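First, one chain by itself in C-alpha cells, the form predicted together with the partner chain.
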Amino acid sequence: MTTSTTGGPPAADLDERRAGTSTSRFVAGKVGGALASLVFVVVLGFLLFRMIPGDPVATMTRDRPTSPEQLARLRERLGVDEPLWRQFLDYALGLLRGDLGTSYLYNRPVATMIGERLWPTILLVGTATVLAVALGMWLGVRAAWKRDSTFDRVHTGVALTLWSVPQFWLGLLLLIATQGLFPSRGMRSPDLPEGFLAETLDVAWHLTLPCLTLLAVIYAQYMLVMRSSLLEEMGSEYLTTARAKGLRDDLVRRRHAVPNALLPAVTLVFLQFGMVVSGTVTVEAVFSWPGLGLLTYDALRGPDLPLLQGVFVVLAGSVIVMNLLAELLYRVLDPRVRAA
C-alpha cells in the first residue's frame, strides 16, 4: 500500500506523508476484510440453503403432496443433480450478475421479488432508526447528567425492561391496545384516495404502529450507551475548566461534553443495523409489513429456500457493508484514533 503516496507533492512533510499511509493502509485493511466477509456470506449462502439440507426439493416439499413429475421439474430447475462444484459456480456466477435463482412458491426471479420489498424496509427502518437516535440520544444525555435522579432511574429502568420485550409481543399489544385506531395490517388502503398528500398521509398512517414497535425496542441501546459515555466524560478535567471559565451548566453540557461523548453512540447506529434488519422480520410479520421481512416470513412457509437464500445474501451483505462504513466514519469522526 506503500504507492499510494507517490502522487503527493514530494514538498510535504514526513509527518503527514506517514499519516497519509496509515490511512489508506487502514482503508483497504477494512475494504479488504468487508470483501472476505462478503465471499464468506456468499460460501455460508450455498452452505446453508444447498449443503445442509442434504436434498432441498425434500425440504421443500416435505409438508405437501407432490406428483413425481412436479418433483423431477423442480430438481431439474434448481439443478439438484448436478454436481456440488457445478453448482456453487452456477450460483455464484449467478450472483454476480445479479441473478438470485427463482422462488418456489412464487415461480419469479428472487431479485425482483428483493428489489420490490426493499423500498417498504428501508422506510420503515429508517423512520424507526431515526426516532430510536434522537430519542435516545436525548434521554441518555438527560440522564447522564442528573444521574441518580428519578429522571434517570425511572428512563434506564423503563429502558431496561423494553430490552427484554420481544418485539413481535409489543407489536401485539400495540395491535390490541388501540384496537380499529390504526389498520393492522399492510402499507396503503385498498381505497387509496387521489393526490400525493393523501398518500402519504396513508402511508404515514400505517406505518405508525409498525414504527412504534420498532422504537421502542431500538432506542433503549442509544440511551444506555449514550448515558454510559456521557457518565465516562463527566469527572473529565475540561469540563471543570469550562465551569470555572462561569459557563452556564446548559452550555457546559452542549458544547464540551456532549460533543465528546456522541461518538460511540453515533457509530453505534450503524453497528446495530444487524439487530434492527432482524427486528424487522419480526415486526414486518405482526403487521404485515410488505417489506423483506413478511417476505422472509412467507418464504419461511415453503420453505421456499432459493428465496430464503436470496434474502439472506442480501440481508448479511448489506449489515456488512453498514458495519465498513461505520468504520470508516468512526476515524474520520474520531481525532483520537485517527493519530492512533
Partner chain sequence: MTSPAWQRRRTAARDLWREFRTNRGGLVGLCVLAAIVVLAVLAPLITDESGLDVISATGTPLQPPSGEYWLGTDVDGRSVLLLTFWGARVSLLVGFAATVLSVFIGTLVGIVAAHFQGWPSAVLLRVTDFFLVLPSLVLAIALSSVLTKGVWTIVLAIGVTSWPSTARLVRAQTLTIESRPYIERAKALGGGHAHLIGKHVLPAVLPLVLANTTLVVGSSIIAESTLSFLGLGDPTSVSWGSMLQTALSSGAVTAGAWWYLLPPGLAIVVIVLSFTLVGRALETVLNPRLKAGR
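Would you mind generating the form predicted on its own now that we have the form predicted together with the partner chain?
Shown next is a single chain and nothing more.
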C-alpha cells in the first residue's frame, strides 16, 4: 500500500476522502437549490393566483339569495378579507403541517382531493412516457444510423412537426378524426359490468386518445436527442476500432455506440417527466380525464384559491424533484462529472 512520505494516511485514502467530501458537497448544494426553488414556487403560487380576476365568494353564492351580512361572514370564514401577509402566513404554516387547506367550492380538504386525482394522472403520464421513451429512442437510433436516408428525413421531419404542435390542438384533431371510434370523455363507462378484466380493458380504452396525444408530442424530444447524441458518437475512434476487429455493423451499434449515447436521453427522461405532468392540464381538460389537470381547470373557474395553490405546489414540486434526480443521476452515470 502506498503511504505518504510524512507518515500520514495512504494517498488512496486521501483521494477517497476528497471524493466523498466532493460528492457530499455536490448533493447538499443540489438539495439546497431544490429547497430554495420550492420556497420560491410556494411564494409565486400564492401571489399569482391572487391576481386572477374573479371573486370566489361571489362564485360560491351564485344564483343564491345572499344578504350582505352573509357575504361578509363567508369572507371572514374563508379569510379572504384578511391582509395579504396574514393570508400568506396562515398558508405557509399550514404547508409546514402538511395542510393544503380546504377547497372553497367543494368544502373538502385539498390534500384529499389531490390524492384522489393523482392516480389517473400518474397512469396517463406514466403510460405515455414509457411508450414515448421506447419509441423515441428506437427511432432516434435508426435515424442516426441511417443518416440522410429517407427514413431519417421522414421521421425527423415528423418529429419536429409534432414537437411544435400544441397538445390541446392535437387532442381536438384526434377527437374529430376518430369520432365514434374511441371514448371521448372520462375514464370509465357508466354501464361497465363488474370484474377486474372488464374494468382494466375499459380504462385502457378510455386511455387511448389522451395517451396518444401526449405520446405524439413527447416522443419527438427523445428521438431528436437520441439521434443527436448517437451522431456525435458515430465519429469516435473506438467504433472504427470495433469495425476493424470484424464486428458486424449491428453489433457495433448495439454494444458500443448506443450505450455511450444513452446518457443525455436517460437524463432527459427525468427532466421531462415533471414537465409532462405539468403539461397534462390541457390534455385532461380536452378529454375530461379525471386527473390533476382537469382538477386545475375546474378550480380556475372559481377561482378556488386553496385548490389551485395545492395543485400548483404538487405539480411544481414534481418538476423540482425530477430535475434534482436528473442532476444526481447524471453525476452517477457520467464519470467526467464525478471527477469535476
